[in-house]
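The chain below stands alone, shown as structure tokens; this is the form predicted on its own.
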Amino acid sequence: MADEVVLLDFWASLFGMRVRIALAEKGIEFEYKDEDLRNKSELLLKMNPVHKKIPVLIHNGKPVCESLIIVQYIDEVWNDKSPLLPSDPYQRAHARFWADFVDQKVYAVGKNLFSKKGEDQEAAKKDFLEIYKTLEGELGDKPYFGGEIFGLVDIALVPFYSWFYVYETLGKLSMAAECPKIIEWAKRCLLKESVAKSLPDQKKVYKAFVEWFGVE
């Protein structure tokens, strides 16, 4: 019996992005259901009672919520090819704190980018810069965050690069000129077809959030 797979998310949301490219790294078919989170299924809510969020990965019929936690469950259910985390323990459990340093920081510093103004924003920079300067810190010259493989750390960080316009445009920064090495890594990330098809462009992200907020 083939396994069914059902993925409810969002196309511009960072989280699901994440789960396309691990099934994507594993050559999973899955139906893609697309959310309109002001209006949200009946599905999705019978699926996350709890968050009532997506991304839900639903593997024969049973939810999976939160996007790391799907990401791994992906890992060890499909275990046959393109693992997405170290065998050694060590490693492994390297990895998932750095994966959780991205779930913690990443998304927040970038919310305060364009939601705080003045003095606040100018503060909200300064972090902004620092945590990415801290992740390139920890990948150094690796060309991916767990050395040569591209695995769990890269498949929640590289997300956001869809998103660098908008917090480049309202932040008023160049993550190339801050960041280098973040940019080439995003770039050596988009390399693989997992990710290049799982990322929206950056200008139709930017374009669909002034459109939700009403910001410029």
Given for the second form:
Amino acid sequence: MADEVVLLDFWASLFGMRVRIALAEKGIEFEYKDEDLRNKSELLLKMNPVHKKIPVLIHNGKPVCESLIIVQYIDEVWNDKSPLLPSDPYQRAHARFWADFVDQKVYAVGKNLFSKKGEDQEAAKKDFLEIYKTLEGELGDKPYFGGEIFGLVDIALVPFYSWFYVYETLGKLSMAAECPKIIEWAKRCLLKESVAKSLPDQKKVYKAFVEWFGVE
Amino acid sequence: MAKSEVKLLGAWPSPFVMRPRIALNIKAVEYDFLEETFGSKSQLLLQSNPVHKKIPVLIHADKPICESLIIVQYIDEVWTSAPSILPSDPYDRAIQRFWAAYVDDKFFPTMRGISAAQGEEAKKAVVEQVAEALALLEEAFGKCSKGKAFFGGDRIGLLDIAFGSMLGWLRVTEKTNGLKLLDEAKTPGLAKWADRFCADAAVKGVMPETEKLAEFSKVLMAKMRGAPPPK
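Follow the form predicted on its own with the form predicted together with the partner chain, if you could.
Time for the whole complex; same chain goes first.
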């Protein structure tokens, strides 16, 4: 029996991108449904009544919500190839910790960077760079956060690369200058087909962002 | 395994610290409970969790593991001969993780918001939000337990631990604000589950008494009003 896999998503969603990458890593065929977040579909509201948010993975009619939970679900169901988590319990805990760090810190500092003005933005910029420097420290000399193998933490973080042009332009900073290792790592990830086809173009994201939020 | 091989940095009032303690009890693993002094952070804590500087931290054979639910899953994956804390089916695991995240991201901050609310109107609004959250969890309990005693089935699982660890502070919030949040009439499943959870052998010794926690809560509130919390 063929699996029926549907992804409710939004093209610019950092969280949706994670799921797209995981599905691609595993070579899973799925139906992609782009939501209009200002006019959410009946299906989305039915499949995620608690949060009413994307991404939602619908596997044989059953919904799985929350991006990192979905990625782990994908890893556990399609466990015959491309493991997204290491097998050692300590390494797994380490990966989960850093994926959680991305959730707790990275989205918020990015949001503050473009939503604040003046002195507050200067403070937001400082926090933003501090978080990315912490990530650079964790990455070290490894090719991926997962070590030799692209994994959960890489999947959690790499979508943010598609938003870097937004951060750079509105936050008045240069990621290449401030966080060269992150840029190097992101470009390495983009060499993977699963990542390249899951991330939208940076300029496209910026253009849409400007349209939605009416930035000057 | 020598007792000193497993250490847990924590504090008795913390619901997050309670989670790994319950997990270690389920696995019958002996550990050194190293209690942090309220108001300060030990060198060991700062070294073991430099990123967040928070408890709980599990130190197993000198390696630190942080974040309560990550620690619980680690415990489940290391001590595999003892009862499982997570279900084996990937979909059931995803559901338990979803609701555990809901407890942390929605339920806990909302519940904490009751005591912080200024004025009757604001308080009433937050209490209503907590009631809505509990209604959702009641429904989840029905679906997850499938008529059995716990979210995890016959035995305590991840979601029981995640939500059950909040019961101490839930009772203190009820007591301090003269409220009944976990109401047998509104959420009968959860009300009975709460009693079973607190009576469980793995939980009994680590769930603080409501009185003691209420006293601590007063100290905590006073300290928070007196000075900004140390970073």
